[in-house]
Every structure is written in structure tokens, then in C-alpha cells.
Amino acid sequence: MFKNVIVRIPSKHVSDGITSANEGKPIYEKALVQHENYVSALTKAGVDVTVLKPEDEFPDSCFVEDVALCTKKCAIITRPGASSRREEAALPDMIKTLHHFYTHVEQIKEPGTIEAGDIMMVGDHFYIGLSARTNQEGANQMISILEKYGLSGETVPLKEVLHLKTGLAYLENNNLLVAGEFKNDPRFADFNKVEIDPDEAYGANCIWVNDYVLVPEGYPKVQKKIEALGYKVLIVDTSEFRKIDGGLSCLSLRF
């Protein structure tokens, strides 16, 4: 069960965020409303939400998931692969907040790069995607730190998606949403795989929070499959964040 969540209010320059999508620029005012609704959904799922102030110098800074990994034993500050985001991991309010919640706070060091959007937690084991943002050195450092605290990790090479959790979402109870390149990956053969159709691939980025599953708005087939598993679903509109390659998991740290 999760008790706490950390989020950051979108920057007024959110429209300048990194993107590979061709869906136009986010509308700041709309992004703010969607973010507020996201926080409301998390609160409904029974967690305490710490809301950090916007950082206008960093257009992507609302995507707090990438700058830290929060585990049961420790927090690990990452070193983002996107150079424009690297200083986000050192923002004082994030560091202070992590130290408030954790006795043990570790850090990935150069030349390692890693973004926690590439990391999926399954119990005490962590799958780490090797991507354009996460290199082998970053993954090696992360696994070494996890092992220091009695946890474990393994790498998953990525071929198509930006981040590992672009195409995977673990919903607890051995249920795993899978899209695209992960459907036939032998690493995930023992899970109860719920395959996401290509036309709703973005909907694979859902998050489990205390028996609720937050699902992006506009993906009815994904919603139906999750409800069929017995989960309570909360629908959240993330259309503005999709325009800058962001999804539900990107917008929070959950622990």
C-alpha cells in the first residue's frame, strides 16, 4: 500500500517541454486543471499528497517520477539522461522532501544516466529499461544501490518506446499491462499479461494506488480490461501532458 505521493505543479513554460509527439503544444491553464484533478484522484485513493511549487526554469519538471526512485528502504536520486532535465534532480525542495520521508537517500553519479520512468517495481524487484535516457552505467549503479538494501534489479533493453513504463504497468497481484514490444518478452512470461491494443497503446501507462487504478481518459478498452480484473478505476485526463511525452506515472512519486 502507498501512503505518500509527491507531485510538482506544472511550470508556466510547460509548453516548451521535450516532445516527440506531433499533437501541438500543451495549454498551460488546461494542464494546471488536469494536474489538480490528478491530485484529487490520488487523494481519493487514500494517500497524502505533497505538492511542490512550480519550477518555471524547467518545463518538464512536473514529471517528478524521473528524478528519483522511491522504494520501501531508500530513495535514490537519479541523473536524468535528458541534459535539459539534469538539474531537476538537484532542486532543493525535492531533496528536502525526500530527506523528510527517508533516512537513507542515495544518488546516481556521472557517467551514469537513469530516469525512473524506466524503472518498474514488482515487490522487491525492479525492472530497469535501457533507453535513450538510461544507460548501462546508470542501471548498474541503481542495481548496486538496490542490492545494498536487500532489493534486486535487472535490465530490459528497449527498442521502440521512450521509457519502460510507456508500455508496461504493474497493477499488483501479478497483473501486468503490456503493450507493443513487451507483449512477447520472455522476462514477463509468468505474469498475468493484459495486452493493450495498438490503438490504445498510450493507455498502458496506468498506475495502481491502493486497489484503485488511475487510467488516462479516452481509452475505454483499457478501462474495461482493468475493471474486469476487479479494480476500482479512476479516470484522469492527461491530454496536455501527452503532448510532451508524459503520462500518469510520470507525474508522481508514490511510496
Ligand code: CIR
The other form holds:
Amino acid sequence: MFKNVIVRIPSKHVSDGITSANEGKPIYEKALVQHENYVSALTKAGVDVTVLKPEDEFPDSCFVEDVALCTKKCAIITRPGASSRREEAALPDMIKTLHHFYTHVEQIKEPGTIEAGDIMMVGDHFYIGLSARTNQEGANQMISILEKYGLSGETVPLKEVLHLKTGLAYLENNNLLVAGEFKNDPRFADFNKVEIDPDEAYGANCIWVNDYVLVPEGYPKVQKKIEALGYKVLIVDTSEFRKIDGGLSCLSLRF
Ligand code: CIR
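We have the form predicted alone; now please give the form predicted in complex with ligand CIR.
Below is the entire complex, every chain and molecule, led by the chain shown above.
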């Protein structure tokens, strides 16, 4: 069960977020409304949501998932690989909030880089994508920290997607949404794999929150597959975040 979630209100300059998508720029006012609806869906799923104030000078700062890993035992502040995002991990209100919830707060150090969108938690084990943002050194540091707390980790090289969780979502109960390059990855062979079609690949970025799964709006096949597993689905429109490569998981820390 998750009890707590941390989010950050989008920056006024969210339209300047890093992107590889060709879908135009996010509209700030619309992003704000979508973010409010996201918080409402999380609240409905029974978690307490801590809403951090906007940090206008960081266009991508609403994607708080990337700046920390929140485990059962400790929080780990990351060191983002994107240079424009590096200082997001040092924002004082985020650090203060993590210390409020955790006795143990660790930190990834130079030359390690890691963004926690590359980390998927499955119980006490953590899959860590090696991506353009997360390097081997960052993954090694993360695994050492996890092991210090009786947790474990392993790396997964990425070829196509931005972050590991762009193409994978663990929905608990051994259920794993898999898209694209992960469909035949032997590391995930023992999961109950729910394959996402290429035309709905973005829809693989869902989040499990207690009895609910939040699913992005506009992915009916993904929605049906998740409902067929017995989950209660909450649909959230993320169109503005999609324009800058963001999705449901990126917008929160859940623990
Ligand atoms: C970035 O490129 O860093 C942002 N525009 C999107 C971050 C998405 N975060 C995530 O997948 N965890």
C-alpha cells in the first residue's frame, strides 16, 4: 500500500520542457488543470498528497519522479542526467519533504547520474534502466545504497525509450505492463506480462496506487486490459505532459 505521494505544480515555463515528441508545446493553463485532476485521482486512491510549490525556472520540475527514489526503508536523492534538470534534485522544499517522511535520506554523487524514472520497484527489488540519463556509475551507487538497507537492484540496458518506466509498469500481484523493447526481455519472463500494442505504447505508463490503477486518457485497449485484471481504473488526461515526454508515473513520488 502507498500512504503518501509528493507532486510539484508545473512551472510557468512547462512549455520549455525537454522533448523528443513532435506534438507541439504544452499549454500551461491546461497542464495546471490536468495536474489538479491528477492530484484528485491520487486522493481518490486513498493517499495523502503533498503538493510542492512550482519552481518556475525549471520547466521539467513537475516530473518529481526523476529526482528521488522512495523505498520502504530510505529515500535516495538522484543526480539527473539531463543537465537542465540536475538542480531539481537539490531543491530545498523537496529535500525538506523527504526528510519529513524518512529517517534515512541518501544521495547519488558525481560522476553518477540517475533519474528515478529509470527505476521500477518490484517488492524489495529494483530494476534500473541504463539510459541516456542513467549511467553505470549511478546505477552502481544506487544498488550499493539499496543493499545497505536489505534491498536489491539490477540493471536493464535501454535501447529505444527515454526511461525504463516509459515502457514498463508494475501493477503489483506479478502483473507487468510491457511495451516495445521489453516484450521479449528474459528478465521479465516470470511476470504475468500484459503486452501493450505499439499504437498505444504511451499508455504503458500507468501507475498502481492501492486498489486503483491510473491510466492515461485515450488508450482504450490499455484500459480494457487493466480492467480485465480486476483493477479499478481512474482515467487522467496527460496530453500536455505527453508533449514533453512525461506521463503518469513521472508526475509523482509514491511510497
Ligand atoms: C525530461 O525529458 O526529462 C522530461 N521532459 C520528461 C521526464 C519524464 N519523466 C519520467 O519519465 N520519469
